[in-house]
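As structure tokens, one chain now follows by itself in the form predicted alone.
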Amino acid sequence: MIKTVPTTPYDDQKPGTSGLRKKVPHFQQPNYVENFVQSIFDSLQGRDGQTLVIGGDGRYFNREVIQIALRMAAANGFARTIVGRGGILSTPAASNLIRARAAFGGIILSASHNPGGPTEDFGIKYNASNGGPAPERITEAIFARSREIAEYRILAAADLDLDALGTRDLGGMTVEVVDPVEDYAALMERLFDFDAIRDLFRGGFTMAFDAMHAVTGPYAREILENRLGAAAGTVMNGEPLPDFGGHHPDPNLVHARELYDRMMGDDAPDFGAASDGDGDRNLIIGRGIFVTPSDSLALLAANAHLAPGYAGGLKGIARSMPTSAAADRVAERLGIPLYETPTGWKFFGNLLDAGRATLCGEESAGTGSDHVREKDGLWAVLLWLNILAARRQSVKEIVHEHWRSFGRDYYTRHDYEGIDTAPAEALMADLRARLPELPGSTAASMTVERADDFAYHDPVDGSEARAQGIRIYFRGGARAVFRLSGTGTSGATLRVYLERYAPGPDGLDRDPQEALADVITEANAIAGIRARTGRTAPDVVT
């Protein structure tokens, strides 16, 4: 029986670029989930008789919301839903399923790299039929509907068994529970030379992969250990847990410190990697060397032709504006376009769908290609393995050779987390107000050459995105970028991105913090970070 339940709007259900994210108790308010899911369905024209993919990263409250979404999908005219066993689907695997099964779209339950648990973070987002995050016209329609919703539709039915593969009926809608790994693993086998990677492992190559008790554990075990022959135990923290084992599932040098310390030790494996809560981010570390996400994008682009799926070359490279210019130099040498976009994977979607770009990357550890419409952590790890198998060099040797050939972009990101929103927004507003007067000024020791607030004109659909981050360029080629992040659920995170290009083999082992010391000092002085936030140092340095 379908029930129509009266409800009242919540005024905070505005999805950002990564969907709606709040603390779990917020989602547990009466009708909160139901209101948002109904708002999604009400904003989708032509959904009757269609197929919907549903899954999440396994964090706390994942199973309960999937059951609600299933009953509501049945009440709102969907003919079929595809669900990952146990409610599990990594974000890139969900994108692949939407595309492979020609689904109408998908509901993905995740707060990405944010912590999980009864009082931690949860999220819901809608992905469109191309497998990518919903475009702004849909997210704005969802928000508008959430402000006026008066009722939602739901099937009165018991919970389904999500742990058994197969199909079952739910109020006339077919629910298919699938192996969450199978379709994704098959796609990876088509893209990469699994035989060459198997030979690499057979030859004694060693690896450590930290799944951070998040969604990629089952994917990494099946692909790395079962199909590629990596030693048992290669995958660390491989069991997805609702609270990620009490850890923060963000693959950076703070939250993946155990892996980093291991890779810097005397008995380090040849290769180290990690992925985040929902499987779309990656961390790459070689024995004795951390590879920044910006450098990783450039290196993958320069070597992608070594993998079967990219042997024909790249159509173009796209990077987010805060990402370093390392990939720009690769694109120039390859003679292909380089697109600089705002932060947010949806901006890459148009370029990928139009066939203008093949590889995309963000400095926040997200890298991907046109195989899906999301960033893909394990894909990046497998492309690195394919390159290592083909070149038979260490990570450090490959990175140093790249720097000798292209020059080095010293790069770092400083995150100031959990700042009170008001002073954080005031800092950005003050910077924007002072943009005209910054060129020619010197706050500490460096002279500003130019400054702007990044705006993007989409070359595919002509849309514009303004106020995407403040850029300050210094004489001599250094740059600082300031942004407020929209991926948290409490307070604000101020991100400061700093870079300087050095041509030739300058300082192959030089610490970026040392190389960028004057840029860091100048950026902090210009923005007045200490005076405005009270912070004397960043919480996370990557």
Ligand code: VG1
The other form holds:
Amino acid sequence: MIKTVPTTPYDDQKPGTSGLRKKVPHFQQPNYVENFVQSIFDSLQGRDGQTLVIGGDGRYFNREVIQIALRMAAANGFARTIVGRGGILSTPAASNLIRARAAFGGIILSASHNPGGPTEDFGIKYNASNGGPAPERITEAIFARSREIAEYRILAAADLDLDALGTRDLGGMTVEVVDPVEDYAALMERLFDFDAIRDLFRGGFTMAFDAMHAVTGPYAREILENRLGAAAGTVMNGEPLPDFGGHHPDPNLVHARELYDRMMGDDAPDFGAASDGDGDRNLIIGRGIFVTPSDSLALLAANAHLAPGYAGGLKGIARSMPTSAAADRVAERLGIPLYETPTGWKFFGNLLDAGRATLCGEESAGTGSDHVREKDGLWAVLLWLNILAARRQSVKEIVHEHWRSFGRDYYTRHDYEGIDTAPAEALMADLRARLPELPGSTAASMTVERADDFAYHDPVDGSEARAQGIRIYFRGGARAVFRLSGTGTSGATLRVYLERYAPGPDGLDRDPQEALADVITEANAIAGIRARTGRTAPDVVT
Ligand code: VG1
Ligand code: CO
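Moving on from the form predicted alone, please list the structure of the form predicted in complex with the named molecule.
Whole complex next, starting from this chain.
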């Protein structure tokens, strides 16, 4: 029986960089989930009789929300839903399923790299039929709907068993519970030379993969250990846990410290990697060398032709604006276009759909390609492995060779987390107001050449995205970027992105913090970070 339940709107259901993210208790308010899911459905034309994919990263509250979403999908005209066993689907695997099964769209439950648990984070995101995060016009429609919603539709039914594979009926809608790994692993086998990688491992190559007790554990075990023959135990923290073992499933140098220390130690394996809560990010560390995500994008682009899936070359490269210019140099040499987009994967969708870009990347450890419409952590790891298998050099040799050939883009990001919203917004507003007077000025030791507030004009559909981050270019080629996070759930997070290009082959082992010391000082002085936030140092340096 379908019930129509009266409800009252919430005013804070605005999707951010990557969907709606709030604390679990916030989502547990009466009808909060139902309102948002109905707002999604109400914003979709032509969903009747269609297929919907549903899955999440397994965090606390995942199962409850999946049951609600299933009952609501059944009451809102969907003919079929495809759910990962146990409610599990990594974000790239969900994207793949939407595409492979020609679904109308998908609901992905995740707060990505944010911690999980009864008082931690949860998130709901809608992906469209191309498998990618809903574009702004849809997220705006969802938000608008959520502010006036008066009722939602739900089937009165008991919970479904999601732990056994197979097809069942839910009020006339077919629910298909699928193996979350199978289709995704098959896609990876089509893109990469599994024989060459197997051969690499057979020859004694060693690796450590930190799944951070998040969704990639089962994927990494199946692909790396079972199919590619990496030694048992290669996958660390491989059991997905609703609270990620109490950690932040964020693959950066702070939260993946154990892996980092191991990779810098004497008995380090050849290759180290990690992924985040929902499996779309990647961290790459070679023995004795951390590869920044910006460099990784450039390296993957320069070497992608070594993998079968990319043997025909790349159509173009797209990177988020705060990502370093390392990929630009590769695009230039390859003679292919480079696109600079706002932060967030949704902005890559049109470029990928239109066949303008093949590889995309963000400085926040997200890399991907046109194989799905999300960033893809394991994909990046496998492309690296394919390149290592083809070149038979160490990560360090490959990175150093790249820098010798292209020059090096020193890069770091400084995050100030959980600062009060008011001063954070005032800091940004003040920078915006001072943009015209910045060129020619010097706050500490460097002189501003030009400064702007990044606006993106989508070359495919002509849409505009404004106020995407303050960019300050200094004389001599360094850059600082300021923006506020759109994924945090408590207070505001200020991100400061810093980079400088060094054309020569010098300084291969130089520490970026040291190489960027003057840019860091200048950026802090221009924005008045200490005075406005009371913070003397960033919380996270990546
Ligand atoms: C962050 C990253 C951004 C990424 C987004 C979602 O956003 O900076 O590059 O696309 O997270 O990633 P923000 O607005 O907090 O800077 V995930 O792994 O959460 O889908
Ligand atoms: Co993620």
